[in-house]
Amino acid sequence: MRAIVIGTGAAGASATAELARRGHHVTTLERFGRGHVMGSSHGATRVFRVSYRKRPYTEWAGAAIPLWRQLEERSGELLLEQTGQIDHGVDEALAEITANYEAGGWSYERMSAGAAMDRWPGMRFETDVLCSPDGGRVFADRTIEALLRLAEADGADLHFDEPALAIARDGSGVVVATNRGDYAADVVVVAAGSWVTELQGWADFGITLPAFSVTEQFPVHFPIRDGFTFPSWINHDDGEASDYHFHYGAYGLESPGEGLKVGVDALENFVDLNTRTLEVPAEAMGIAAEYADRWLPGVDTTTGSAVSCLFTMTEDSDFVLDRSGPIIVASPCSGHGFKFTPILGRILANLAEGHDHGVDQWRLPA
C-alpha cells in the first residue's frame, strides 16, 4: 500500500513509524523543519495520566502503556516515566475519575487536602486528592525524534519544509499537491494539526470537517525551590465560583532541566496561523504566576520562562479519528493527545489498512 502522511507531530510521526514498520510505502510531508516548534507536539515533556472523566480516554491511555514500553525498547530511549499523577478540584470530576479507575481496575489513593499537603508541601489543595501511580510524564521532543528515526530505518521517505496544499481524487486513491510537486497514494493520513482546515480539496471527497478553534497557549516553567518535588497534576475547574474560568483547569509537571511546567487555561487567545510570532504576552506570564502564588508555594514565581503551543480544539474536546474513502482525518488534539502517541500510530495504521477503531464518538460529522 502507498500511504502519504501529512504532518510529523505526535499523530503523524507515530502513523509514519507504524505504517513503515508494517512494510507499507510511506511518504510523509511536513510544512516545517524536523523537530520544529510551530505546532502542538514540541517541548521536553507532557503529562501522562489514565485519570480521565471520559472512560474511553482512560481505556486508551492504559492500552498505550505497553506500547510506550515497546517503543522504548525499539528506540533505546526513555520515553515514559511513571512518577505518579494527581487530580484535585471539583467533586464531579473526582467522582467521574474514580468511577473510571474502578471500572478499569486501576490503582489509586484518595486522600484529604491536608494529607496531600503533608506529602507534597510544595502544593496547596482545597479538596480531596486522587493519586495514581500509573501517571507521570512523557518526553515529547525525544519521542517525536525516536519515531522519525525508526520510520526512516524502516524505509519511510520524510519530506521537511514541504507543506501539503491540496488533496484531490486520483481514481480510487488520492493525489497530494505540495509546493514542490504532486504525490499519489492509495490512502492519506491527514495529521496536520492546526493547519488541517487550510488544506484544500475536502469537498472533492465529500468530507465536512468539524468545527475547530485554534488557540495559542503559553505554559510557563518556574524554578523549583530547594527541597520540593512535584507529581504531575491536574487541577479540575469547571469555571464556577473561581478566580479563573478554565476549560480544563490547570496542569503541571516537573520537566527535568526546566523546572515546574505550569499550564493555566485562562486565555481565549485565538490565533492567525499566518501572522503568529511565538511572542509570549505579559498577561500569560502574569496569570501563571498568580496561579502558582496561590497553589504552588514550592516554586519561585519571580522568574520563569514560557513557550508558545497551539491547541486545536473541537467543541467537546474530543478527538477526530475517522476515514472517508482514501482520506483519514487524524486530529487527536484538543490539548491532551500526546500521551496516546504510540496507540495513535496503531489506530491510524489500522484505519489505513481498512480496519475500524471502534469508538463511535470520534468521527467526522455525518
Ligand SMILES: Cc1cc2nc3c(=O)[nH]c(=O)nc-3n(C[C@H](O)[C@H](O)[C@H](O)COP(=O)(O)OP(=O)(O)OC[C@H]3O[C@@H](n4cnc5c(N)ncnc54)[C@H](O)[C@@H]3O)c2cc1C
The other form holds:
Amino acid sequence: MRAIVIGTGAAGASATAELARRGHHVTTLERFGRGHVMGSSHGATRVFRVSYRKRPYTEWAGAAIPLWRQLEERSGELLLEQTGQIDHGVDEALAEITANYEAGGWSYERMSAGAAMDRWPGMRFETDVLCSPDGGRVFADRTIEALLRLAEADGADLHFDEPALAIARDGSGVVVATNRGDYAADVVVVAAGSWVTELQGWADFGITLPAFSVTEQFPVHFPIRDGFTFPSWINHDDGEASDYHFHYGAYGLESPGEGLKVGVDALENFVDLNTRTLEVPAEAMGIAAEYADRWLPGVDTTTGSAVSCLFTMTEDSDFVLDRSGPIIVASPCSGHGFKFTPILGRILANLAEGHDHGVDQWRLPA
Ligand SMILES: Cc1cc2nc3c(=O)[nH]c(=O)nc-3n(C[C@H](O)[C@H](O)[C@H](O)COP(=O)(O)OP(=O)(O)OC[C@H]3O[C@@H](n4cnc5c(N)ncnc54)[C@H](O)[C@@H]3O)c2cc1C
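Got the form predicted alone; could you also share the form predicted together with the named molecule?
All chains and molecules follow, beginning with the one already shown.
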C-alpha cells in the first residue's frame, strides 16, 4: 500500500513508523523542520497516566504500556518512566478514577491530604489523594525522534518544510498537493494537529470535521527547591477559589534537568496560527506562579521559564480517529494525547489497512 502521512507530531510520527514497519510505502510531509517547536508535541516530557475519568482512556493508556516498552526496545531509548502519578482536587473525579482502577485491576492507593503532604512535602492538598504507581512521564522530543529514525530505517520517505496544501480524489485513492508537487497514494493519514482545518479538499471526500478550538498554552518550569521530589500530578480543582478559572484543570511533573513543569489552563488564548509569535505573555507566568505559590511550596516561583504549545480541543475533549474513504483523520490532541503515542500509530495503521479500531465514540460526525 502507498500511504501519505501529513505531520510528524506524536500521531504522524507514530503512524509513519508503524506503516513503514508493516512494509508499506510511506511518504510523510511536514510543514516545518525536523524537531520543530511550533505544534503540540515538542518539549522534553509529558505526563503518563492510566488515571482517567472516562474508561476507554484508562484502557488505552494501559494497552500503551507494553507498546512503549517495545518502542524502547526497538529504539534503544528510555521513553516511559513509571515514577508514579497522583490525582487530587475533586472527590467526584477521584470516585470515577477509582471505579476505572477497580474495573481494570490497576493498583492504587487512596490517602488523606495530610498523609500525602507528609509523603510529598513540596505539594499542598485539600482533598484525599489517589496515587497510581503506573503513571509517570514520557519523553516527548526523544520519542518523536526515535519514531522518525525507526521509520527511516524501515524505508519511510520524510519530507520536511513541505506543507501539504490540499487533498483531492484520484480514482479510489488520493492525491496530495504541496508547493513542490503532487503525491498520489492509496490512503492519506491526516495528522496535522492544530492545522487540520487549514488543509483544503475535505468537501471532495464528503468529510465534515468536528468543531476544534485551538488555544496556545504556556507551561512553566520552576526550579525545584533542594530536597523535594514530585510525582506527576493532576489537580482536578477548577480554581474557583482563586481569581482565575482552570479550563482543563492543572497538571505537572518533574521534568529531569528542567524543574517542575506546571500547566495551568486558565487563559483562553484562542490563537491565529498565521500570526502567532510564540511570545509568552507575562500573565501566563503570573498565573502559574500564583498557582504554585498556593499548591506547590517545593518550587521557587521567583524564576521560571515557559514555552508555547498548542491545544487542539474537540468540544468534549475526546479524540477523533476515523476513516472515510481513503482519508484517515488523526486529531488526537485535545491536550492529552502524547501518552498514547505508540497505540495511535497502531490504530492509524489499522485504519489505513481497512481494519476497525473498535472505539465507536471517536468518530467523525456522521
Ligand atoms: C502544553 C501541553 C501539555 C501537554 N501535556 C500532555 C501530557 O502531560 N500528557 C499527554 O499525554 N499529552 C499532553 N499534551 C498533549 C499532547 O502533547 C498532544 O496530544 C500531542 O502532542 C498531539 O500530537 P499531534 O500529532 O496530534 O499534533 P502536533 O504535534 O501538533 O503535530 C501535527 C504536525 O502536523 C504538521 N502539519 C500541520 N499541517 C501540516 C500540513 N498541511 N502539511 C504538513 N505538515 C503539517 C505540524 O507542523 C505538526 O508537526 C500536552 C500538550 C500541550 C500543548
